[in-house]
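One chain follows as structure tokens, the form predicted alone.
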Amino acid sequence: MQESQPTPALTGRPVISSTGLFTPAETITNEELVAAFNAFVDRHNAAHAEAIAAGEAEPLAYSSVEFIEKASGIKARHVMSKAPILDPDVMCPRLPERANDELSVMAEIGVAAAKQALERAGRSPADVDAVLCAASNMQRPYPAMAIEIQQALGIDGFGFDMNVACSSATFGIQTAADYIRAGNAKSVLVVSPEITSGHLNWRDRDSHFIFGDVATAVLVEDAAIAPAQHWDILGTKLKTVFSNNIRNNFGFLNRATPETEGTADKLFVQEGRKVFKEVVPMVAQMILDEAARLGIDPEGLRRLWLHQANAGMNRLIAHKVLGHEANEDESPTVLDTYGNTSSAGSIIAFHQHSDDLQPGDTGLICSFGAGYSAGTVFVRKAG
């Protein structure tokens, strides 16, 4: 019989050391958006006149900025590949395929957002042990796109993917905050490239608009060796219950473009008001019982760094955790400008929004999304 081998001691106290944000340069309004999927109605219409009239298909309506806006606070994205999603004819982002030999886009995006962090950390390469790249829709199955990450980062140690949807960052954050208690690394990015224009389909009225590219990167590290402005990390909780309400099928063994016929599936999918009423009490109730267990007052939580998801299951959550409204300083949105970036939303509203507190302020990220899944992390700033 193998001797159990004895549990090793807890070594390090994980901080948040510093973040990094990646923006594509092109934007797409609601305005420009509304433009071209309406362009598409008129033509999917036109083509199923005849079907229409005899009471065989449904007519497709038109989307317009005020529904956008209503249904999910979002007034612009960015986007990697403009010009593709606003044809008609296309209605897909279309990125040049580039060679093995060439630095995939993925990579590229999220080496940007890296970068930053190390840079405001004061950090090189030859500090970081390890890259964990998580994100909700990996470029291709392996070689992984964190050793690629890695690699072109000049990064001596180790890497692997890790895919929760939307909660990919928080799951991330507590994977390296746990390498670094256990003493196996003092420095490990977290790097979320994020590009869910790829994953959406864009002639679908209910969800057209939802999206947005970007790339984000959290560097964890132990406190001994972190800079003097930077978050402890004061606890974390992941939690998932399984559901279908949000769904994508895509993968190897179905291999689909949004053009075939019944390729729906393969594609984002969700239904919205499911997801609005099961997950906004769940993640409240965690981030409540959570804060107990931390013997953390909720109400006293100086920002909420929320998923960036819908204005309305923000506004909620908020709501149930703080026991008030919450005005945008307490709870800050990067939705509208940005719309969903999956596991990046909460990053790029915690990169934005972060430095104007002062040493001693709590705060809170958190993700919620498919799967369903939910990370919290409670962090209080440094002096």
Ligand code: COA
Contents of the next structure:
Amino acid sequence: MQESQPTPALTGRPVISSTGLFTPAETITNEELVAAFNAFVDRHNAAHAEAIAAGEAEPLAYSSVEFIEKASGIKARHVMSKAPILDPDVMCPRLPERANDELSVMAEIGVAAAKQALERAGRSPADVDAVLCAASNMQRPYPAMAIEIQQALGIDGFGFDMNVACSSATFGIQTAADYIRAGNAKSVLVVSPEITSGHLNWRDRDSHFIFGDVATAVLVEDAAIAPAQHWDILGTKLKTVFSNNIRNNFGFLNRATPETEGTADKLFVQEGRKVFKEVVPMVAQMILDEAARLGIDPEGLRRLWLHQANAGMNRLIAHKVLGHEANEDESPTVLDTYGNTSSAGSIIAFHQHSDDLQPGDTGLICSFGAGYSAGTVFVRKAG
Ligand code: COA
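Having seen the form predicted alone, could you now give me the structure of the form predicted together with this ligand?
In what comes next, the whole complex appears, and the chain from above leads the way.
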């Protein structure tokens, strides 16, 4: 019989032990997306030709590949259900409802990302104390997605859901870090399954290109039990400021039904220009203030893993923080292939672009989005 190792004395110092990523197999390119959108526009305008000719209705306008790439930097996105999204008569994902005894789809992709994070840390689920499911949209109100993920992984402990839109993952990381700091847990999984294709209005020209689906996981642990390869969390900071500029009114009291007029506000809507103008200075200042509090020289940051909503926003924020135009190595982009994946974006960037950093290198994971909400997690590679 194997002797069980005694648990080392906990330090109360939170670290990131590993991350995991699940990427849906299907992708939609801008070309495919625009072709489907423009086919919908043709059908809509033909169906309303009389009203348009009489000046009673405005014709819908075409979308364009060039606009999308120039305005956002997005070239493609992964999705869970491609064909119905591209069908001009449907234009939304169709994910069949599963029976209550089957793993739900959101839990399934969360579990896939979580398993990878556990594997990369050499961690057994038995060692994990808690699961936070932190995402923009939950598949159902209860039982919590986190508890289903906990059960599927075989974790003995507790789990709960939290939603802070695009900042859900960084808010989850701080919450997990606080459990470690307080000694209430030694190992916490923050899972962010983002099936954003379900809240996107694929018929809205202003935003139909924005989002993509993905799931990420971050394993936050006490330094005492972390694997040799890990990231020390130097400090976390959260901020929220109420704004209606990004909003989704869907909820159990406000449902979109076929009978309801104006279902568009039961999906994602935004004033993109205002978001851009208001969020960039707020986030840049927050990063600089937090760096000062932690005694970190922002110009010495080796890499920024920023929220992936818009390439222009990231360029501006990175410039304000680093004091010069950031290159791809300093501020990597995953937007081009993933689109905006809500809270998962900065974690994908970290997952894919952190192995090459050296021990002692300091970087920043930063999210921002609806609420408004923003979160910073300063990390340093251990070793
Ligand atoms: N295809 C072609 N043209 C389009 C278009 C499309 N799909 N969508 C809009 N346009 C046109 C508009 O009609 C407008 O034309 P006009 O100048 O003749 O009036 C022009 O392009 C500019 O539109 P606008 O919506 O103001 O574009 P923008 O340059 O502000 O870019 C966003 C739009 C959404 C990409 C950008 O504002 C953004 O990314 N904002 C931040 C979003 C964000 O981070 N949100 C957080 C979500 S979590």
